[in-house]
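What follows is a single chain, given as structure tokens, in the form predicted on its own.
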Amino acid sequence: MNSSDHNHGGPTSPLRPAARHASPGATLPLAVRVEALEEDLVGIVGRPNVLSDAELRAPYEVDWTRRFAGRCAMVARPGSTAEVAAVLAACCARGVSVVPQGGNTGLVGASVPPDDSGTCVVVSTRRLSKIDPIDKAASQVTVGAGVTLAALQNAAAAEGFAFPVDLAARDSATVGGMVATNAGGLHVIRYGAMRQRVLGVEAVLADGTVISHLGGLLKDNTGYDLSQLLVGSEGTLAIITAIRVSLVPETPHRAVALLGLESTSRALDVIDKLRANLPGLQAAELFFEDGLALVRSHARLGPPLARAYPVYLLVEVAGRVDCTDDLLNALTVLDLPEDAAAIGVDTSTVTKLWEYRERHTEAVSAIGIPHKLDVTLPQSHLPRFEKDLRSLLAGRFPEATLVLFGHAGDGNLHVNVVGPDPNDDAVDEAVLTLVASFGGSISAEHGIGRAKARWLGLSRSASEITAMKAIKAALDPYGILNPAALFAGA
């Protein structure tokens, strides 16, 4: 692949002083430059694409939880490489900061304006869609960073290949977000998260610099890898333009099992189990009997199983061939009761029971604004961790209800708490103080964004943020792009 493809001549002035100052248009007046902005964006990417408008604009800076917003001055929507080197190269010599966003499905308020001072702008990705052809020989493919996770996977599956990433909000979330935050999703215990699906990059740095790797070789060491640098990175680097992605055969027979457990630790002894005896095991969801009941009221759904039980466990196992005995033989030796396993082997019957647990981010969306905390916990640490958080929640926010559900067979859980002030952090330092302290992670796969920014630290040292400065100022000086993202107070 050919950077050309998707670069189109883009700017690739040398990289400024890492030292971070304000930038050359700075000293005027910032209405002054916002407006003269907004000719020069205008002059890039065309009238229809620059929205300033507040009704155009307001889509863009509200995120999907409802938690984050701000305002911006304007969005600009270029449609190449080239175009977002000179958006960026504009912004930088106006002085005036940058907000990248996707498909605005992140849940951490970091590809939304920072605040309401209208004085960012919004650089969407959604316009660079173009998909390349698959190469067949490598299972790899080239794609624009605007490209939904669904069109991915389709244009993959027609040439016989699967791209393994797979989240519900896989219809808007963008490939270019995915990569940002290293998204993970359903089944990292088998194929991995974005980190290891990305061969290469091309992106823009803020002064409007190009730097572009596509050329998926599987063994490149010359120097440092930018590609996997900006894997993760959240927009504070970079905007992405183009991803070079690793595919897998495609693996078109499914069989699923909902089962009833007792408890967590029971959840954790099945998994291993299966993980030695299904080697196509590709999900494990963990699930709550107080988040299935929310989540059948709010899809009216009927129960899953004859009777409740207080945990779920959903698996999936997925190969070239039907590997539904496979799943059956496994299951044989878990010694469950009859009534405790719903099997689905054909796309009806999967669909629905996947139902249960996908549809636990919009039932909890339903009831309320929600503090979201993507957490990571070592595997053994999971049943102690429910344990102590509900002991948490009920002694310090009574009038919190919690929703826990997540992907058991990595060790990250999705804690979801309604009830408490969306603008008050106390819930959050609290279950991300009780994450730092089973030496887990205070950020799975959604990022830090500026709503885990104070609490960095749990999860990182002093010196490896120090570190992580360094870099945001040596490729971003005049610290423009994202700046409310990852470091708080930065």
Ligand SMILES: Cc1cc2nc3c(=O)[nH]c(=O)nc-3n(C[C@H](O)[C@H](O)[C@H](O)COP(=O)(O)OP(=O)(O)OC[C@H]3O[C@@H](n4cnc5c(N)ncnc54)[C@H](O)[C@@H]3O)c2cc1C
Second form
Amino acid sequence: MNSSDHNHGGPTSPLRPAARHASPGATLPLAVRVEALEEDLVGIVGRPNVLSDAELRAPYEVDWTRRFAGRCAMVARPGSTAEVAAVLAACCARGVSVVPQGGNTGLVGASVPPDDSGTCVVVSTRRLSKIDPIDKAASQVTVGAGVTLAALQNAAAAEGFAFPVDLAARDSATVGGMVATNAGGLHVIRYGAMRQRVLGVEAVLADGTVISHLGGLLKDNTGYDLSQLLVGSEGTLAIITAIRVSLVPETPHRAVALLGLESTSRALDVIDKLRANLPGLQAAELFFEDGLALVRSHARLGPPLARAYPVYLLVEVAGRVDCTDDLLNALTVLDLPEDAAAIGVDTSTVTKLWEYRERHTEAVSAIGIPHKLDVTLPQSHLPRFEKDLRSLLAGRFPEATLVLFGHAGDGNLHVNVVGPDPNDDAVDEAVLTLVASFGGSISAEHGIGRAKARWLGLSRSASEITAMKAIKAALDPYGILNPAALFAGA
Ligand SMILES: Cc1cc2nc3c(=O)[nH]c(=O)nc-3n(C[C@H](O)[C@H](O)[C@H](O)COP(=O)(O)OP(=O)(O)OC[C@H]3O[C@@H](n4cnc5c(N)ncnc54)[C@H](O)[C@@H]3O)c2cc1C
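With the form predicted on its own already on screen, would you show the form predicted together with the ligand?
Expanding to the full complex; the earlier chain stays at the top.
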């Protein structure tokens, strides 16, 4: 492992954890250990970076959806890898559990304290915000885990590159959080998810050990790929402190079409045809008449098309030169009615058209606390799944409002159900069981977290879960890292 001092510290720093091999001092009562830990952490990150007042802790204790909340003893805000290492070593030595947190935009309840006991520590990575100079020859850059997606995108654009994973929470979501959740987003059909962009990570294990592999070599078959193991690990195996990512050439010219269609099957047919004719296709987003009505009323937007359609598909193409003609030519072969497409080619119209899709998440949250179920289906099953889902909810949960949208180009639907009590899991169980019956995955891109831990077995076999638990036990033998995430009752 090559190590780095990306975040102004490292294994050779004076802050190197002294208690690396100490076992949790579980002999004292937890309350006593937590009190002692506060002094430890103040000694490591300084008093201003240990938040123990209720008011200061509050934003770190509730998730973006407001469905998941808890209480922690304190929030620690380390400013370097060495400080993260010392914080984890101290927590491990005191036997106190840790919830890693980046931008707190996660949607499965894994970034906040799991209960009201006030005994865990939230470790916020937001101060790990350094962006190294871009390595232009390699099209790579190393960034701190607390760098926001928007900051990375801006830094890349300033040098003629793009970081192509994109999502609506870009101003708050951190690169570390996106690695930890293997975030997908809007451009997966062209560029893949975070996993495809990660070339290496620096991270701190539960006992404070730093592992660092930020060389960015494209060919590097030297044993287990620990960086990729941490992609999608949801803060259960290590705290990621820095990431080496690959960039792509900037594609400054964008063109967008919002299409009104008669059915989900027709939308899939359109995606197939556009894929074949448009190499620059980078987004194919699906939403429905009822979701659009909700967004329009929430965001006070006018209608996108002259008349309403049951289904809408937003497609985006991007290139190094103007790609408007490519898009228009590809649309011609679809034989759509004249008034069924709105086209955007300048920044303002493109942004306006995207609003109809991107503002779904906030519009849903404005009508209540949603059950958010992010799932993938084999693409050909999407129409049948949609039909069965609507009749399942109408029959068993008549009080429910369903808002369905998603990244249809990769079979990913966001199932949002508002109405049933947020603490009642019956609707989650019903929807996820239906997904499994279609051979789908119960988590497409948000992760398992707390929200879906009970149903991991719907998508992973017993032997897979046993192997995953063995990895967790090897890297975090005392189970202090995000203990409520991923495995139910772990
Ligand atoms: C409006 C909106 C739109 C969204 N759109 C999408 C989308 O299109 N695609 C998509 O995939 N997601 C989407 N999300 C979900 C969310 O933005 C992603 O899951 C994102 O990756 C979370 O990043 P974060 O920094 O906010 O992580 P957090 O919410 O802080 O944490 C998420 C998880 O990662 C862990 N974690 C965070 N940082 C670290 C670290 N440095 N080391 C180890 N573990 C860590 C946490 O413990 C937790 O388990 C959306 C969210 C919102 C609010």
